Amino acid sequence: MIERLRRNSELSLILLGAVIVGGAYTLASLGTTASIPANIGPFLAVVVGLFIAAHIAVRRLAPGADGMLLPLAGLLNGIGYVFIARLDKNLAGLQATWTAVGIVAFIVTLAVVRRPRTLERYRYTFLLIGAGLLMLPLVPGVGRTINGAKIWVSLGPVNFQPGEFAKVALAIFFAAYLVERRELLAMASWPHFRPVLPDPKFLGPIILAWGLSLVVMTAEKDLGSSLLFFALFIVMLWVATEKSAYLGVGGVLFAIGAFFSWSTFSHVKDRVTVWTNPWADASDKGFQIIQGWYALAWGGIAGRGLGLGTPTRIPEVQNDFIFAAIGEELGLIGGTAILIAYLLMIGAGLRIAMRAEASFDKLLATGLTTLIGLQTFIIIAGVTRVLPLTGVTLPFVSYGGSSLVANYVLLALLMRISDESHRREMRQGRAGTAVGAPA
């Protein structure tokens, strides 16, 4: 019964979601060119028909997941997708495309990882993935430097960022490592005279990820998924030993890396200059983020309407800047819309880790949802300039196939969690049934 409701709770809102960014694509439609698209119908048959195939794909092998987490990638995935199409035809096409690849994606993960701790017998598996995806751009033939940074990998005509399915296998790596290692990292025996760590042997994967997140950070000038991946691991570290003193050692390790390559290498000196003062070079290194600042103050409280902004005016719109042309033409309530769709989808991922009952479970989905929650952060903060302006997606919602599909991935292994978890409650209550059934 349970079941059944959260299914057609499901379908409800991915129709709704659906007639939304229906709307919002002939809205954009008219603000531009003043008439309807002549395309409305046949758009809204793919967009339905693909979420509809995910809603029966998890209807048949996951009827007990979460009902909330599809629906908000969809709508999310919808709005990105109007907005790219309002700014670049071309790159809406290749966004569908995406789409399709990610809905597929989502569906074979669905039906291969039938159980989630299968997946922590790999662990090690996924650590060489892992650590193999974020050091193929520097493979000489193989990694391409686009926009500065090298996190690109071309492979005759496909290129994709691996550093987008690195953080799924690196957060599987993580979880298992953790269960299997979290009471040694618990024990508190160094320094002697006032202990607060664990014996210095048991923090190698710690410096493992700091390696990591350097190399990212100065070798491929990728300052977002150096941050990302690092934050991961070490939210991660703290959750499974409820040991504060892990943020605490992970804040000065970050610290020290951040101040040797703010010294050491000029992008990312760059970064941090126009962090600080975007003006000292308003007409290049500092024209995007002020192009941006225009873009939300000209937005106001409720847009200029679909359509009717000029984000082209922003280098790399589709991508970095993506929540900027959702505030110019949403204004201050679409981009808290926005938002809010965001903070759902962790809250979804967070009642999910709380109601896991196997560790590695707990963890994993913890993981995935930080992997959401700090991408979100990270590039919005960004955009607002909270945080130096770093390369991560927009999850959903920005232009790219790479962390389309990642995130897609990531969005099916929550729910496996979530259904297993009904399924472990399900049996549990049962099983207390037939144990009070009179003799």
Second form
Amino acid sequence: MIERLRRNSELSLILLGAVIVGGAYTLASLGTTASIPANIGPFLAVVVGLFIAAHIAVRRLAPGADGMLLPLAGLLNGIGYVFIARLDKNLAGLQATWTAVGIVAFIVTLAVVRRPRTLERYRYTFLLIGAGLLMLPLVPGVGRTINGAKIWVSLGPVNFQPGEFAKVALAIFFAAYLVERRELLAMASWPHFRPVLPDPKFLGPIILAWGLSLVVMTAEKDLGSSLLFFALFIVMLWVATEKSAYLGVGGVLFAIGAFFSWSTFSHVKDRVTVWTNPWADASDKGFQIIQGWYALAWGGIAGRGLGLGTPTRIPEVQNDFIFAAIGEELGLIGGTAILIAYLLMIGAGLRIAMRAEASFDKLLATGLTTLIGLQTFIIIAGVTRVLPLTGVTLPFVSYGGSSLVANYVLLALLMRISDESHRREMRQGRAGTAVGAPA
Amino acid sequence: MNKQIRRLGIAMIALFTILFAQLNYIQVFHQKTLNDDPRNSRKIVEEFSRPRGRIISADGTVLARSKKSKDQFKFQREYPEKDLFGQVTGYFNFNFGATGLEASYGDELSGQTPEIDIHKLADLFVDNEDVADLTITIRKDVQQAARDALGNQAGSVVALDPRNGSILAFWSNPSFDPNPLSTHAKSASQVKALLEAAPSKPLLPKMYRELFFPGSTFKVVTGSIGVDDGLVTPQQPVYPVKTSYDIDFTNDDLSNFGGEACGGALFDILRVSCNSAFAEMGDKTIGAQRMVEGAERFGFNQRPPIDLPAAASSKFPTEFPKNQGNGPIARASIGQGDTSATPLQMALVAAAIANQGTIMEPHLLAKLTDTDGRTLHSAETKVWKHAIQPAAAETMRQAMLGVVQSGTATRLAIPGFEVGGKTGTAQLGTEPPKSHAWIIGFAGKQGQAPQVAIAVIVESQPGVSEATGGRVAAPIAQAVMAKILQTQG
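Mind pulling up the form predicted in complex with the partner chain next to the form predicted alone we just looked at?
Every chain and every other molecule in the complex is listed next, the one we just looked at coming first.
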């Protein structure tokens, strides 16, 4: 009963999202070329077709899962596609292909991972996969540096960012690891005889994660991912142990790492200088962030209208700065709508975490949701100069195959956990009825 | 763990609230600063990417229009009449902005006024270019007549309708062709640098932005103040016949042209442009204080409210220290010394006499129309200055008619019309002797209010004779006024 309700609302929300995306696509085309796109029919058919396929897969494979996540992802992905198609026609086809691959990955994940617990068993495999993927760009021959960051891997004709997949693998490992150790880690206390440092056995994992983050940052020059991994681990540690002290320790370690890298690495120093005063070097280092601000200001409250702005002046607008393009053409209203879409997604994710019974499920859902939320925050904060700019993608919206596919896998895992809770509740409900029912 | 997860949710909301607040800061509170930042080219590119209305002469010739271009700005401004209206329309350049009417009516031409906004609402579903066309008060044939009359000589011609302030001819030689200055190519900057380096200053619209000694044409102002204040009548005082006016503390007295002796009452001294008599009138009969007040009633020391950017204000000295004696006020009273005026200002002096002492706001705008030809806005006739009373203006009008009938400005006469005028020769130097030749005047049908007032200056003429203005400048003004009277029927 609930299952059918959820799936039906999911279906109608998907259709509603398709209408919004189709309308936006038409408007963007009207704005840029003053004509209704010739391929609007096929476009809508593909959009609807892909997400209906995902929806049918959910009906069959996880019928009790949360009904909001898939439509929200579809909406964000669709809006992102409209902007990418409007910014650079050549990228649109690729992004569409990657969306299809992402949906396939979503369905495959749902089909393969029938119980979340399966993942828990392979925790060290995931650690290996995660760490390996993270380090892969450093391997000579396959690693490539694009725009200063060594986060790319070339395998034949395919370029991808393994870090995007590593984050999901690591979230799985963290969850499994912390479930195993949470009792122990939760007992950590500040020994009275050594008031300066807590027991190293409790600090070990956190220092390890910290070190890994520093390696990512220094060797791959990927500040955003580094920050994301470390924050993910601290948050999961805190939730697992219920000890706020870990947040403090994490904060201190973060401050030390930040200061160390600021004073040691010129690329970090540059980012911070540009953050504090982009106007000092407006034509070179501060150019991107200032162009982003100009775009946002040009958009104002209501935006210039789809296809009517000039966001192409922002370097990398289809990637890191796609939010500035959205802000220019859809304005504060559109930007806020995107923020709300992410908040709804985060809310759904955290609700799933709270409803899950198994600690692993809970932690994994928390971790995956934190990934989406923090990554979104980090990049939008970077674009709007709340934080120094660190290049990460805007989940589901930015151009990029790795990011898109990884996020669909992440989404499938969240929905798997959601369905698991539902199944458990059903079982308990039936059991309860059976016990309580008058015979 | 649920407690922590709930807190995590609150933290996420807090983080996103920060983002929302920052977006508000950038997109709402800081919006104007960012949009107006000189390094942000969005605003200017937008202005250059939209169509712009045409500028049209009073007789329907297109003076400026936008044609589609293939570069990033989509439109390119062109000026079919080239340098004939260059200093009136100005140019419109992406890098160094706009001048002339392109600058002063920028919002209207690009369709950004409340009146046009209302039309935009009405035209929401019609594919219409929402820009305004600007029709100006100058006819192309009159402007051409001014150009032909001045020929190759450096100088300016300003003609206007004294009854409503409409500018009828506005020409200054040398002028410039706005076309090469309005291209989007880099060559525009080179052309501008070249024109700026030219000593003849072709980019400067001298009609309203350059100050010259008005010379004897200023005697009309001095005389008007005397008559208006009741100190001078056609009969009284009668100034003594002298060759020069005695200046304190110096042997360099203020002499009449050619050392001739002259004197008499108002009409006589104006007819022969008697320096000694007008110097005495300004210095003794009227006095410095009244001279300053009177000159300022004519618009001196103020920016004329013409609808063009950066009009220069003409100067009449306001301080006359006792220790400098009567020299400064005597010289100022005959348009020398520290008195300086734009040709526009001197045309407005003539217009005041022609229009019963009242100066109307000078303007080039006739009307703004939308692309369907509907009038959005018509020029309003506004009073700028009440220079003198109607009776005083009538006396001065008669005096100026006399100058044309039998004085220094006989060449201004147009058969069948009532024409008044006053010549001027502003001495520049003695080695070699050079002067600006001036004429101001008005013309109209017999017994009716004059239809045109004019000022013409021909710069740097050889010689310093008072006849110069009448010989050189008067025929030019005569030709232009005749053309205007002919077009007005």
